[in-house]
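One chain is shown next in structure tokens, namely the form predicted alone.
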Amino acid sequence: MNHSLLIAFQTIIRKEVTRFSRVWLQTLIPPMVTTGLYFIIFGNLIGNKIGLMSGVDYVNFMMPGLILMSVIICSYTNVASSLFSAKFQRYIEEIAIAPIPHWLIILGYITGGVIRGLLVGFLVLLVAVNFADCTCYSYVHAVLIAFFASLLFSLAGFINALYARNFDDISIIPTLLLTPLIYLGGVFYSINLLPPFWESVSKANPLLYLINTFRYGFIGITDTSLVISYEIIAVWFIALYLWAILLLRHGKGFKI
């Protein structure tokens, strides 16, 4: 990367980090509060009634899923809201005509999303240590999946923002699609508890593989193959990246 491109990359990242850090009470604290409530209600109150899940305490079982859920949602919403704001305020056109390659625009925005997503994940982990045993079975898998999940959904948020025509279009995807997929991805239960038909249906949910591989990183338990999980991640990353590049080349979403 030459000097001019490096300056452009650093500028986008600085803008993204400054944007969410200035309103940290809205961007960093709410996931910590929400996760704390999940641990109190589902972990301490309901979890004591459930007992063990896949051979471990229920609170330890759901802990990785709650952390990754925060990473995914924050990464997605950070990029989607930031890029749409650029469209709404009309300065996205200046970015588009600047001598910056499309891949650098994408990289700058998703890096901002990854930074916020991983930062939120770390803060949620600090909350989790007060309720669950957060010893790590495999740091490699835990860190890689957190990074890949943040990367994938930052890309997804980028694409969402390009298609969005108003602010409602930014919130409708996380509300009607992303959140249900996360909850049905095995955050609170093992898919082995499901009847065969619904277990097969659940395996069509890509988030199931992210959550289970992340859980393996913490407690060494997974309902899915690690190899298949990483293959699915690679396929989705390539598909989303090519989709984003194609949209930028055709000027999709530069105007509302």
Second form
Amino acid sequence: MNHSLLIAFQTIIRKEVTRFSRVWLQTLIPPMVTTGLYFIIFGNLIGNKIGLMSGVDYVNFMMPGLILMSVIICSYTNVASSLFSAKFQRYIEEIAIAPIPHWLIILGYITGGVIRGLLVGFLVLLVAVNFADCTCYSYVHAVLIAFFASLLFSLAGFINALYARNFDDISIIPTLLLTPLIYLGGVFYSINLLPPFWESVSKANPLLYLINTFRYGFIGITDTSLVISYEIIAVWFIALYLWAILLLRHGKGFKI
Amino acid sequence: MSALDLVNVCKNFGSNQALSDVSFSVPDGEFLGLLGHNGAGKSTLIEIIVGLVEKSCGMVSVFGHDLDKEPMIAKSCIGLVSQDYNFNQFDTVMQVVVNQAGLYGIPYKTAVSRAKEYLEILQIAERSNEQTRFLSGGMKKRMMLARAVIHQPKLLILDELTSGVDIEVRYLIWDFLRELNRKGTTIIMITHYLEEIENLCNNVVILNRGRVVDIDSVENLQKKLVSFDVVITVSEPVEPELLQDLDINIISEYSFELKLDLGKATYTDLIQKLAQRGFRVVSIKEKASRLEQYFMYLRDHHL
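Write the structure block of the form predicted together with its partner chain for the protein whose form predicted alone appears above.
What follows is the whole complex; the chain from before opens it.
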């Protein structure tokens, strides 16, 4: 990357970080509160009655999934709302007229999403420490999956914003698609509990692999293969990136 | 070298042809006015040049760099002030200007230093740390101008920069633009204020219904008008029956307007003709600027 592009990249990141930091009460605190409530209700109150899940305390089983859920949702919504706001208020033109290649626009926006996703993940981890045993079984897998999950869903949020024509369009996907996939991706249960048919259906959910590999990073237990998880991440990343590049080449969301 | 070359540029929005076969060149260092009534295609043309709108056909070249083949180089030469407010309302003035510099690869320290300089010249430096949503319309426009020039573009495009701006600020902006142009920046200005064109521009392109209907210097365009409206004030009360053959339109007791055809009569002829009928001429004024009247003439004749 040449020096000018590096400065442009830093500028997009600075804009993004400034944007979500300015409204930190809306962007950083709610996931901490929500996750704290999950720990109190599902971890301590109901979790004590559930007992063990895959051989560990329920609250410890649930903890990695809750952290990753916050990372995924925050990464996605950060990029989707930031890019759509820029389109809505027309300041996307600042970037559209500047000499910045498409790949750098994508990289800048998703880096903003990754930063917020990982920051929220860290804050939620601080909450989790008060309720669960947060000792890491494998730091490498925990950190890598948190990073890849935020990367993938920032990219997905970017694509969503390019298509979006109104604010409903950037809330429909997280509400009607992302949240169900996360909840059905094994945040609260092991898929081994499911009947064979639903276990097979669950394996078509890419979030299952992310959540299980992340859980492996914390408690060393997973329902899925680590290799397959990373392969799925790679395939999804390439597919989403190519999709985003193609959209920008056709001016989607940027040009008339 | 031309700052800008447009060759057969066209743009269709569905079945609506917004631009048709637009071709002209803007020499380096020019101050060009782009005129046309609402919907003539001026803003669409500008948006094509800066890469915000995809053209349907034709070629755009900025300082010899084809916008399709070398978009990064072409874009780096251009600065734009849009017609609409297109900045983050929650950013401060300084953030808006400095961030734009960053997008063009200007290092942060240089950007801050330049931003301070431009904001100072444009007299909004004291509002640098305020969120842009708290600025008045004129201040927003000045900030947008500072943002457009922060990377020191060779070609500056202004889309109705001074609309809604008070006269004092307008003069400040004019001085700023004259200085930029004197230092070598090519400027293309869209405006509905024709006195702005007369004061600032060397040449004018007139668009109508998506087509170029005239390109010439301001002086030549003014000369093209042979017939225009003048307002005459006389020392005695106007008596219409004495001026029936002149097809006058009475404005007040002592003044009236008529169409003067320079092909048939001069000002002196007119004054003599009025004197013969007992009217001493106190003043003769052109009803509007000749450029404005020429522009209206083109519009009225659907050219």
